[in-house]
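Have a look below at one chain only, the form predicted on its own, in structure tokens format.
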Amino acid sequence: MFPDYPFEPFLEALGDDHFADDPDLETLLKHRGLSDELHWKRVRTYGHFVGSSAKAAANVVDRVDTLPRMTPWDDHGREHPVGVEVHPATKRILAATLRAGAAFEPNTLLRYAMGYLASQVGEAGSMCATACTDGLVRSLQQLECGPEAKAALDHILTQAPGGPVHGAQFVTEVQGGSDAGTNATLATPVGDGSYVLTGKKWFCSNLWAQYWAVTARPADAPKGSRGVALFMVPREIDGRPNGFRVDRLKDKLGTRALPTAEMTLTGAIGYPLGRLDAGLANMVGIVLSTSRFWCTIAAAGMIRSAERIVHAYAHFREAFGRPIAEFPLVAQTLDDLSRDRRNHLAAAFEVLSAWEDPAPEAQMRGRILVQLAKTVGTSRATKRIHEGIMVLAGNGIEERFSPLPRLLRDSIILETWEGPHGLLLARSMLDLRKAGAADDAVAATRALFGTLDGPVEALGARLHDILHTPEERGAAVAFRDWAADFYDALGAAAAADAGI
């Protein structure tokens, strides 16, 4: 006779409401200033459905026989207008999502907690598609534009019935990967303000978005950075595709129920977003910025999840006569999450505030902090994610227990979006070069930390060492210890600043 052994009370432990299983968010918020009663009763709202009905869809739309699926031609042999299918519950999670306004809310305080909140189930084919929606409106919002992009904007602000209506962005191409500034896609004046895009994009996530951000290469461009503009390209014209075909989609390690394709614009008609000089500079520094930001939030929901799953199973789990949670290295795991899960958050409202900053000497701290946050924050939810696994054994890598191997394929991808750590950590020490750090390393390091206690001197110390280091290498790798100490430092000064 096999013995009963319910999972029941590790089940009931892991709660159907992410918000009010975590005090240090409401703390952190208050301590930011969230006062509006209607915005408490949003977030917490959403909360609640993050734990239930969001949390189940996605346990759903990352199975292999869920997972997104290419629609060259619809029931009749017309050209689909999209070229793809997603699973309705990533709709139904993406159009509640953006009805709360996570992609858009004005007050950011509220639209981060609730990404945070969002990302607690993984990306579930919608977090993406949040994030490019809220890089994309700010971009409508931020950047001369034509009446068609104004349009769109409206159109993504409404939610409209039958919905979701969101963006996306394609940027890499084959060629050049990170190094936007070797884009070849072309961009063919009409001569009513619009343009014709030609040309292979390598990495199209969100496929099925209503409204792209795009960049191309005037015909008439210089080669580099300089010559790559921005463009709004619509899905459809008229109810019909915009001139792309869907070439192939990319089988992922994670974030699988997101479409992500190599695609073939063929004609596509695309809007200016901008100056067409300053195309490639506005992507970075409002689209890709604020994904940079959404995947420092995201990277801090997911290290709560592992926390919660965690924390529950080494609390119910029994091993030779205890819980597992009394094991030193199991409950060194559970301090850990604990650790840098409220440190990693407080440190991500803290780089909110310095990326929103509009002071003109504020900009560079705020740019900084936000390539380091996405650096370190996405390595370190990484790791913890896999070391909760290893708490769960051999029940953590099964994809039905727990959403932990979804998480962490998730993570990982969270690492590679919009900048490898490489590629980010060099352009934060060249960052620090043009502040004056190699003249007054403990300075910069204060700037840094802006209004918050940490250990100034000790880490300028180190990065004097680093920024007069001849050999590059050295300082390179030397950059990246620094570069987690001291988010893990400005972490720790934020959330003991909010007391949590």
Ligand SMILES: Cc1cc2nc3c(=O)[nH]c(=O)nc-3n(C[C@H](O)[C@H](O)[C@H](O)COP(=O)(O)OP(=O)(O)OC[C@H]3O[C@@H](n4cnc5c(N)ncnc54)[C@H](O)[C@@H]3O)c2cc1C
Second form
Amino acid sequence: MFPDYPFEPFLEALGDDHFADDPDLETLLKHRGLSDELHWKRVRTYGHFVGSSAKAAANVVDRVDTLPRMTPWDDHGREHPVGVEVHPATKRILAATLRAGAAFEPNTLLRYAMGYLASQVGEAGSMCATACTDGLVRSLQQLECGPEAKAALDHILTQAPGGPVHGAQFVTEVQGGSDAGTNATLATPVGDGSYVLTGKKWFCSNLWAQYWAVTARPADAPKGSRGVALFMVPREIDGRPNGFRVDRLKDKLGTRALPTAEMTLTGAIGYPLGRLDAGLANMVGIVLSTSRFWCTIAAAGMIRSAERIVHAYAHFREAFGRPIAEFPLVAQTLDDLSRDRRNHLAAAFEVLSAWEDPAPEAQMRGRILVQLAKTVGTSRATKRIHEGIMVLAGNGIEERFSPLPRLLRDSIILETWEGPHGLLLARSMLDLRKAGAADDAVAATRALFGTLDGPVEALGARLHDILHTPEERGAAVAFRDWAADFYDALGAAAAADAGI
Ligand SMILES: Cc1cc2nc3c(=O)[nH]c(=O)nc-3n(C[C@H](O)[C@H](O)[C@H](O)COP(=O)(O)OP(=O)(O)OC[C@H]3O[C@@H](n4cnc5c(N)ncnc54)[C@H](O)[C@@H]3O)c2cc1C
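Structure of the form predicted in complex with the ligand, please, following the form predicted on its own?
To see the whole picture, the full complex is given below, headed by that same chain.
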């Protein structure tokens, strides 16, 4: 006879309201100035939605038999206008998330509080789409563009019934993701302001979106980054596919509910977004920075999710007559999860305020912080989720027992997508040099902390040594460690400032 072993106490401890069980989030939002009663109502409602309906739906869309699939033809033998099909639950979660405002709510405290909550259920099919829509909307709002692009913006912001209406972004080609100046997709002018795009894109996530931001090289453009322009490409024109072919769906380690394709543009009509010779700069400065920030907020949300599960389990499970929470290494994991959740959440909102600061002198701080936050935040999420799985041990490995295995796989994608660590750390070092850190590293470190109190002198002294290390590899390795220590210190200072 097996003993009766009900898991109900563990399941009940997980709760169904991800806002209500997170008082630090409420304190932080108050501290940052969220005051409108309607905004509070919306974030509360959304917290309940993700902890109940979205959580249930997320648990079905990442299974072998529910993954996205290719649909090259429609039921009557015509080219399918999308080319891929996602699970209806992904559509429902995404539609509700976009209607809630998680991609374009003007109050960004509310927008990214919803992002933090949404990421906790680990439904990559809607998370990636929400992040990409945010980046596309920002670029449509900020860059000079024609009537087709303006109509796309209206369509997204309206979220007409029959939605979700969302965005995607295609830069990466087979010869390079980081080195996007090598883009070879060709843009040939039609003569009416539009261009015909031909070429191959190697990683196209969320391509069932109606509107894409696509980089391509105009026929007469120079080599390198300045020759790469940015276009808004509608997926369909007059109900027919707009000149593209889905070649293959990637078989990915993580974010499996999200379709990511290799795609050939066979003559897609695109409309310029911003100046042609600033396309790559705009893509990086607006669209990719937005995705990098989303990776940061999602990483904090995933740490929160792991903390909730591991805490519930460690106080439910007993071994050798004791709750496992009392074993020293389990207790350490719990403390690490709680500390990083608190500090990385607080740091993310500090990064947000730096990134959105319009003052010219604030631009560099925002840019460096987004790069460091993406790198440190996402690698920390992977580490903490991994440690959390070890607390649940056998049950942590099991895909249906909890979302931890899915969160681990998705977190590794956050690390890779939109700039792997090596690239972003190298860029941050370059930016710090541009900001004069080689001459005065303490002042540069103080500038990164903004108005927060942190161990500026100690970190500044280390940064000075790193920037004066002649050997490239030694400097890069030391800077990687510095970045983690800096970001942890920024988070601790931001959390203390907010009183969480
Ligand atoms: C699940 C998933 C979905 C994706 N979806 C999309 C999408 O929708 N649209 C899109 O455009 N792309 C997408 N990508 C591609 C992604 O953005 C790229 O993988 C990423 O930008 C890195 O490019 P790469 O893979 O070509 O690596 P590479 O650029 O070849 O980099 C390889 C290694 O070299 C290092 N490296 C490169 N340059 C430097 C440097 N200057 N200094 C130091 N180190 C460096 C990197 O850190 C990395 O470790 C997706 C990727 C994944 C995994």
